[in-house]
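The chain below stands alone and is given in structure tokens; this is the form predicted on its own.
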Amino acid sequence: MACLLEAPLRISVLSEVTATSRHYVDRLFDPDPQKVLQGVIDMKNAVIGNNKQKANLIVLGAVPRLLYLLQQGSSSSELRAECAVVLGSLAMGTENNIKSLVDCHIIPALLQGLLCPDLIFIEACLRCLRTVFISPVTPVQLLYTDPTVIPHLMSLLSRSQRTQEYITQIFSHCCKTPEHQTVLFNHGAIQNIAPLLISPSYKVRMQALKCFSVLAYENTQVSMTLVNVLVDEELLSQVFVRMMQRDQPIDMQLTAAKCLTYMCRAGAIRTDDSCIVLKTLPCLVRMCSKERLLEERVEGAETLAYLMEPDVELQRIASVTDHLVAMLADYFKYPSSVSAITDIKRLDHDLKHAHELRQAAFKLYASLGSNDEDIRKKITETENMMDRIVSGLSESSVKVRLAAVRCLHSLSRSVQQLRTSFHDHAVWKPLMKLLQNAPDEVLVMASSTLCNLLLEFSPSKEPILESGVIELLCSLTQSDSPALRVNGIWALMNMAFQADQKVKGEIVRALGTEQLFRLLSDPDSNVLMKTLGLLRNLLSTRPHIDQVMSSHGKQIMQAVTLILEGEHSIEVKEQTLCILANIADGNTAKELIMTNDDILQKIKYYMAHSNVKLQLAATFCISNLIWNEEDGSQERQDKLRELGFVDILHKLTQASDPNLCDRSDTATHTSDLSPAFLQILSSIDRQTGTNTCTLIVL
């Protein structure tokens, strides 16, 4: 049966099928092998550069017949090779052609053909496989279905320069996942491909280099192995350095820089190694120059952003290399009215892909400004930068929007920028609009940025509050995505910091007690920590503490008990004890602790805990409970003495940790406190009121 194209295209193509096309297919069924061979050769010549003819032949059933002839042992080597050549030519047509070929099971047939000893036929099969696999519509997993295929391809690398070029190109296009990397690594990819880096053929060297770049990407095992590989008695990293020299083709320079970048990010090469600081980074900055082609500038900027993302020193070096910050501003003007592009096809291509430049620039700015305040200032002072970011937030391309909000998030880590540039340009408005309807990956970054805009020193906090953001943030806490739940509750936590009772009440009403306590049992520890932070901020200042505890005290005490009893981290339990310390500072709320012997025993347990942070947090609870200037302090002291707290506090005065011993100023000046507690608290500084929590999202 013929392999048919999709219905709409099939109808249009069928209407244009000519007698000549039918004649080519009919000749494939001639009983004379020589006439069949000549028919295949004529077909090969007819389809070169003719997509309409290719589609016609596919519709008329040429592919199954060509595959049949290719697989027949009775077919001559020449015929089989010519069939593979024609199939490869058909694959160079449209994506629909590729789909039709794959549906006809061309890949298993060609892989089977690689078992033939004839080198010309093998090369023809590999060339066709290469063409099929580099298409985005081909499922790369088809290369890994048969476990014997990869080792056989490795064995064919030594047959010729063509087999080396085609096989490494297939590997580089079909290595998409860590599992693929592992399969290739385990079958000796590094040992077999490394020698090809010094091949006399540029195409072979280039494809081998690309193969190493995909193998090393985010793969520690591969990168650690590569760093020790010798090629002709030279370390592989030095081979890559030579390939980055200015006299090498740009594609080679860029791909070699990517290899070293990935090895560095995987921990195989130090960030302060000379091959990174003096070679790789400058090479990638060169790729950002306006003299480079669009795709080179995009790849150079994105690779540079990835290289220096976690390292502040590389960011500082890059920011002063070749005026990079100013150079990136040109990415937003390309192609300009005075562009040097004279090739109409190139101009058309660049106009269609100019958004990729903006995306790359935003990514690189985000990486540059992720740590250093001076660099952030330099970025925001670049011409129209904040306006460009604001425009980027509303672009049609999701990738540009994501890159723009990532850049905004990076800059939002700056207190100065939050107070100046962010306020002057009212960036919260497009950010809020972006949060209304965006894919999850954009929502995560946008909500992270919003967390920073809600910090107490941000002028944007008030207008954001007035825009009705609370409902939006509460909806994020119900997301299936842990990252969105974290950001939703984090933003609410920052919003509640030193807020008035009206804002706190709105948060509690919008979130709902059921959702709040559901978040306190969230399996994600980050969600739990931020929920505890929110609760801690809600329970600040005595009137607020007493009001919240009068309405929700029972549920809060139950949640606190469960967390202190559960298998949680030190940080979670410390945060929970801080909440108890806040409750203990309330006028009436503290009675919820004093009348709960179970909670008191838990506080006592954590005062004697081996972890100093937990000891300190638990001691703050007791300090707030017994403060003598408050009504009922004597009765509370008496009860705590009966429960054995005095003995534990005595031990704390002998503790070696300065955090427990040196906190004496406040307590030692406490008047009218019973002598026993005065002596014990001489080493404990009373918590002044309640403690709250606010954090910048990094």
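Take the two forms, find the largest set of C-alpha atoms that superpose within 1.5 Å, and that set is the rigid core. Numbering follows the first chain given and starts at 1. Since we're looking at a predicted model, the values are computed, not measured. Compared with the form predicted in complex with the partner chain:
Once the rigid core is overlaid between these two forms, Lys639 does not reach a Cα shift of 2 Å, moving by less than that.
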Second form
Amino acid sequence: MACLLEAPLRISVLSEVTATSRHYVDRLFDPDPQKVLQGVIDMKNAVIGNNKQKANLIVLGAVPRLLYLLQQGSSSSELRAECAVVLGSLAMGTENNIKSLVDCHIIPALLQGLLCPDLIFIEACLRCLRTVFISPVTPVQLLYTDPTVIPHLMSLLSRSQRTQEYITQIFSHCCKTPEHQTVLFNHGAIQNIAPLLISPSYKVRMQALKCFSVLAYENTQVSMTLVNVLVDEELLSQVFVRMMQRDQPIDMQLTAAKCLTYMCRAGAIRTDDSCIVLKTLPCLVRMCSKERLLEERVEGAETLAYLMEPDVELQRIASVTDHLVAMLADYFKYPSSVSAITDIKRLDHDLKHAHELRQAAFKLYASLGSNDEDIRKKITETENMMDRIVSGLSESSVKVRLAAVRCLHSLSRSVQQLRTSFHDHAVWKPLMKLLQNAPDEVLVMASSTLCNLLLEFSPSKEPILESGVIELLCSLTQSDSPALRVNGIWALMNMAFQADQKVKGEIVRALGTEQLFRLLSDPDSNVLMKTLGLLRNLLSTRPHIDQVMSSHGKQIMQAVTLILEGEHSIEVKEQTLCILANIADGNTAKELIMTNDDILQKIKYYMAHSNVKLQLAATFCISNLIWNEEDGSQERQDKLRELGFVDILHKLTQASDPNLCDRSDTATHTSDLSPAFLQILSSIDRQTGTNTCTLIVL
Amino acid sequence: MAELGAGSLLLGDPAFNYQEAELNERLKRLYPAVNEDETPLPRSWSPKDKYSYIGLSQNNLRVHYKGHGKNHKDAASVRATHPIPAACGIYYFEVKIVSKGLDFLSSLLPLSPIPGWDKHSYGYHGDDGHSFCSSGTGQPYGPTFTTGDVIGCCVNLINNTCFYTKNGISLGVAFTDLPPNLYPTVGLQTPGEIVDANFGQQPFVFDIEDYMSEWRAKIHGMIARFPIGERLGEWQAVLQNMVSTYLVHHGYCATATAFARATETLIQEDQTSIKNRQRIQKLVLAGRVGEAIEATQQLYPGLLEHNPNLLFMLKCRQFVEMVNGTDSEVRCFSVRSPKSQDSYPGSPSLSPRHGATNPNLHSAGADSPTCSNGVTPPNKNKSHNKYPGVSSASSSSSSSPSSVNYSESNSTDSTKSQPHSGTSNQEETSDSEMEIEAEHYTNGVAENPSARIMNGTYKHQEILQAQDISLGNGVAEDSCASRQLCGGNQAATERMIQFGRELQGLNEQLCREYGKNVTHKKMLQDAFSLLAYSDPWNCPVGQQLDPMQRENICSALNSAILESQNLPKQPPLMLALGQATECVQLMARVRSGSCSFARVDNFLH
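Next up, the form predicted in complex with the partner chain, please; the one we just looked at was the form predicted on its own.
Below is the whole assembly, all chains and molecules, this chain first.
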């Protein structure tokens, strides 16, 4: 190119670059098609590996011209293909390049180009589309705007290995939502892509596999279909198992394990299937080993955590596989002290992945320890584990904080750990700090953990109370998120369990009766249940009952009536009857029931209810009312006899449930003033009178 | 020791034999590098190396405890019949806990090198899940195990580590830096405790082959990525030289020239010399040994005189070829017999030309062995055209008796130059070869059966075999029926008998000069035995008539010629191959486990 040599002589270096680039663009406008073609080819050779050149050409407006030439029916197929190649090359540059290309509407143009019969041109278009779509800056929705695109891409799968590779790669990057999964599934993605799993080309196999992993993720329909697919007379799960063989490339092993994990979580494969227990799980554990790359270790740990989350048996197996628990401790050693000194590049790499590694390890620990007490013990005994969690709670990365609090939550299900390591490491402090200001998802986990820390046997309960947690929890109950409301009220419920009058008073005051009753009409039944639980805990021990009822009796009785009349689950009604029973245990509070005929009728109704639990709770209430050691018991007994309760109690003695029999027995005998039973009764009632509610958050 | 008998009770059982076959097959597949003649694999518990509290049954695979089991002193163990051979690379066995007994301690001490039981032993205990390494105090290791569990133990002899498995799940490395020669062992301590061993009798619960495949890939990757050094150009030169010398060695003249031209390298040997050797080789491979001897004597005077053993081998072969009807000494009688055209079973496609009297057609006849050589077909046509006149060889074919005299007279000369020669040619070749190969490891290598590899026939031979079979099948129909002694010619038969007598004489002479030679005697006997059968081709010694038998003598002659020219008698390629093979075997002997996954066969395609 003589002109190329000429330019530098005349102008400065910077504008020289622009000038040469300009020349390339100018040649695209040559009237001679042959010269245009040569210009495009020269441009192709000039931009390869030269980001600066690419940027220049884009700025100079090469893209619209190339697109014009590409779309022009009069262009030779060779020219069109070369144009697509150059565009593909431009896309290989920076994210800004991609943005510019997308802004020039390259995607519809290329998709249109796929309709051309020329395979070389199609492949060039697909290669460019692939490069554009795998970039995070490209909106994936662009693939789905034209409904004819997906079916056409499916039909192109049979054209060549290249089309197979590019199309599957596009699919796996553009399948981000359940809707995308459904679209691809409905257009026969599974049948079309399954045969590619045994393609002679590794790249095609790999991309097809990746496709299946994104298609099956949390998708029951796809997963259920996948298990029955045969590839060359072999079940797909067996094909995946073969891909997990230890001599296969790591990427393939990991992706195949993901596919099987997703199919298992979607319920398509049983968790005790040998391909999960003996293949997928060990494969994922291997991915966590030191020998693997940091990225692989992150993915391996996250996938494994997901696989075994719901299954205690898998958790037990994983906990003994290849020293997994100890292996994970290694995830916290990045950046290592060695790399910091010796190798800047490695330090950079380590730093980049350090957060990811930590959060993955926390997730996996959380999953491992979610059910089995022995595993939890093993985890907390791992070197510096509690310290790591504590420091993880205050890390800058939200992801790490969330994972750390998940891990903490999982471990907080252990009574033993709550009593020991949790207290020793003052876990509550960072947790409280975390609760002050955190995104909702962190808040949910943190408040869940807090619920467990507030259990009556937890030594952390006292210091937490002193740190002003009540206000915080009350504000949670006003949250828009049902999960946060549940956790807030749940924590309050736990806190009120066997608490002294001061704490209870503070809860009632802080929450405010209005909020309390608002929660009693909460659309979320979980919130309702826990609010009832809180009420029940507040209404325990006689003095407390009377005190609460004297100030809020009217509202409470109203709320109880409403719930008993409303459409609620058995559990809710049972809980409500238990509250009535507690009220019946109060000295003055009793009268609120005895004077309320409506309530008495309801109790009578539930005593004859078909559900034993409800019968039991109702009978419980009656037995508290007629307990004869108190003032006015005789009058109450008379009134109840009048209302026909004795008949029901007699009937109940013939009931099949031994628990109920016992209860109705004591009730009938009490009404007969049989002194011998009174002693027994009193002991039972003492117990039942303080019937409260406390639960570990699972 | 009362249980000893019980162990062998089931030996005659057919089910047992079936299991035995399955075991052999599985062991062979798992540990292909193990030479069981040298290092047998463990197949059962040893009735000799066990405590008296231990009872064995079910082919010495089931172990039960029959002691008191009151305390740790009552613990007893049994080890396998053999230690784990290093050539396994990765070794694995499993034990199923059939019954755990009432008490607590059930231990699996897999490895005990000496019957001292406690020192250098490594174990995993079922009652507490601890691992024990040569001491009474354990380390927390894995889960506990009990009745119904299958516990496996995998010894990695490449990095000298060990891990256990429980019900097919790997529990992670238990020990590192293990010593060599460990025995699979189990220890029991509770009355009623029973365990069954699986040394490969049944499929393993743990997928050990998958684990092995990972290590195979690792080691292959290691070999593939082995740093060659910076002198890359030299590396390429070495490779080119390897190829070139191989081509030259086997006389693929045209290919070698073309290769040298393409790679711009030089061929050490003179072109004519290569062609000469090629011609002689072709003669031998065509079964025209008499002519080959003649040509050798002419082109390399003194060669055969210095190698009386080689000469004797050649002569014996010549006799066999006479029986075959392919040697020119008998063929010249049958030129007029059209039947003889089909008499050479090795070269069906070219046989019509054999019968022709035109001596120039020798080249065509000589071409036939290239078919069977088959390694570098491209040179066939070229060499065909460039082939110089062979009139000398063909004309000499009629004067064959002189060649016998030749050798007889010459062999007297050779007395001085070749004072030894107690063994056969072939063994001698391999012996001396071995000395070159493994100078540093003279012991134990010399008798190695694998020495044959050095003879340049490794693999190559297999290819030939396959081709010969296919060729042979093609001819079978028309040649079998017409196959007759010496081509069915009376005069030829007489000549053959005369030749036989001369051969007998040569043998006697050699005996006088060098003492008795068992190999020669056997060779001669085998050759003469052919005459005892009406159909020599289908008799117990008929295999000698197979054209493939010419290979050995051909390469021996070729090597001798090269040696006389001060050229290596083996091509460096075959040398390197042999060296690599030997090296891998040596690795097994010095207990380097990776040898199991670095087998030379894996790299030959």
